[in-house]
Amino acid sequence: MSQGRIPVIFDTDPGVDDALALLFALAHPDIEMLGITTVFGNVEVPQATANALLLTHLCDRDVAVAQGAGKPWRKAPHPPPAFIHGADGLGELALTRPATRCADSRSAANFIVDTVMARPGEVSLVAVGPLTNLADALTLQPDLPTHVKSIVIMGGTVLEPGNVSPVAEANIWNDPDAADRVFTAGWPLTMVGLDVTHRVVVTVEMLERVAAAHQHPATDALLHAFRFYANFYATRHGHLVTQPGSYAHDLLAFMYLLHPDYFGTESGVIRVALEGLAQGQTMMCRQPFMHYAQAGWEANMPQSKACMSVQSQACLSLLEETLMQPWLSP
């Protein structure tokens, strides 16, 4: 475990991923949730809004919730995958936005600037979807990466496949110029991608021991968001068909910020593609010796980690033993 609570925004589009990994941080003992700050992705963003409220208040944690950014920088936005996530985000959990809390009055890039620059060098940044509330919160506070102890992003992809193109993954296609915007500024990044996120493997049975444990409305929304994600991943995947269940992607993020002993990085500089087929690809320069002739990789620029490998069963041990303590209210 680490040592100390970690104090943390986490920006997020929820989604059934991030659904998980927001009800493992809220249970884990070392995670100090300072504020959720909500952009478009996996759902419009007025709807991951409403859903970081009903996660957080069906959890009893009153945590602030900023709504951010609701389309990217510049390309045109893409809509939401519904038959991934549900149109809900919550795999039609037909449960509505409590109306006790709303969303603080601030955007996600104040909320983030604010929140960092009362606390600084002690804020972690775990973003797991477009990097979009990030860019602009760079462009209120352009030296917010010196303030920043941490930035842990789930996205990208160095070696693995793309799951929206052949090279991209889904987070940072939906923003690529934030998110080249964000990978370029300097700050203590590391990008925990699909090289890792595909060898972890999160199964319905789990959440279901999960839930019969606390029978509980939070772990039971839970399981039934993550069923209908599992059913997704099945047609796409043979052997998630006989035991269903979802890659943890977003979880990782988290996995990372507290043990970062369970995962293998490079360094490098990072960019991402703006245009054409490439679009939304992230790409490390691995040969720092090389002096390219193409701009935009020379030695100065920022360099970032990228997970290569992980420790699975640590993290899945790691994910039950959390999820299974007694954290939640009767």
The other form holds:
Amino acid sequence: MSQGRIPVIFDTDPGVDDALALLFALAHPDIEMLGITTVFGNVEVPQATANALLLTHLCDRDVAVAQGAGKPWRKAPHPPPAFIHGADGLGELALTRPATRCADSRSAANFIVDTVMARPGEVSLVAVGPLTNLADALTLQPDLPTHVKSIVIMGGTVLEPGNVSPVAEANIWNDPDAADRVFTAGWPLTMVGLDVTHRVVVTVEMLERVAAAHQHPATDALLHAFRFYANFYATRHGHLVTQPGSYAHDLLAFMYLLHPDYFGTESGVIRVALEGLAQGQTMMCRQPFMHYAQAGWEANMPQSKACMSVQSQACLSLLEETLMQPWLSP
Ligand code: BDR
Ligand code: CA
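Okay, that's the form predicted on its own, but what's the structure of the form predicted in complex with beta-D-ribofuranose?
Full assembly next; the chain just shown is listed first.
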């Protein structure tokens, strides 16, 4: 392992904020991107794979991309939210990956297992889509949690209202069964949910500065996609009309990986509501001394961390500094 670099597998459904997170990760010198695994969510999974291949191509990085789950474990799939990310997931970018850039022959779950087991105890997973691939990897390799260094998830919420229902966040709601499997697997897991992602607004203006500085197809594509995404956010949130931008969501998973000191966390058992009006809700036991009698909240259930506060300005400064440095070849 190169000194100081964090080896990472990025599990993603690109998606505009996924694309921002990916470019940040590729630009950051302390992240060693071992591979990208794709999942349905913001788009159908073949499109997610095509987008990952396109984005890595634009950034001139030959990172492995392995395609994963095309549907949830049990619930019926929901149509992708084209009104948020565009029909192509990248704000109607109208670019296609070159035919020479192809996906890995392994499934995402197999790729995750192979890559983690090749470097036991070293690899971190950053997952920013529905958690189906991670749950599938646990089925393939039940002791995977003891071999993973850490896992950071963008998804869920503890106190902040949901974004697909009053209580559910989109990634968890898209596959609640897989998410509950992942939250109870017993690995060093941190949830970066809406409690913090709704506190950090990335502005279009910042990405305009980045694009102007680089004059590069990768940052131009990001700006194009991000403008589309910001237009959606402006229809929902008044403060994003005067200062166009969007919540940082997936980006913050990498921020946590690099800078856990930017976040305040709480620990506790996190479970997911599988059915009914609360489907997809992440419920955290914040009072372990209560010894609840209901099954599922036993004292020996694995605990996770949830991010509850964030230093917003520190995250935004790190984003801009990272994207501004000369990380793209001319
Ligand atoms: C999450 O849902 C997706 O739309 C975004 O990419 C992000 O991962 C936010 O709820
Ligand atoms: Ca995502």
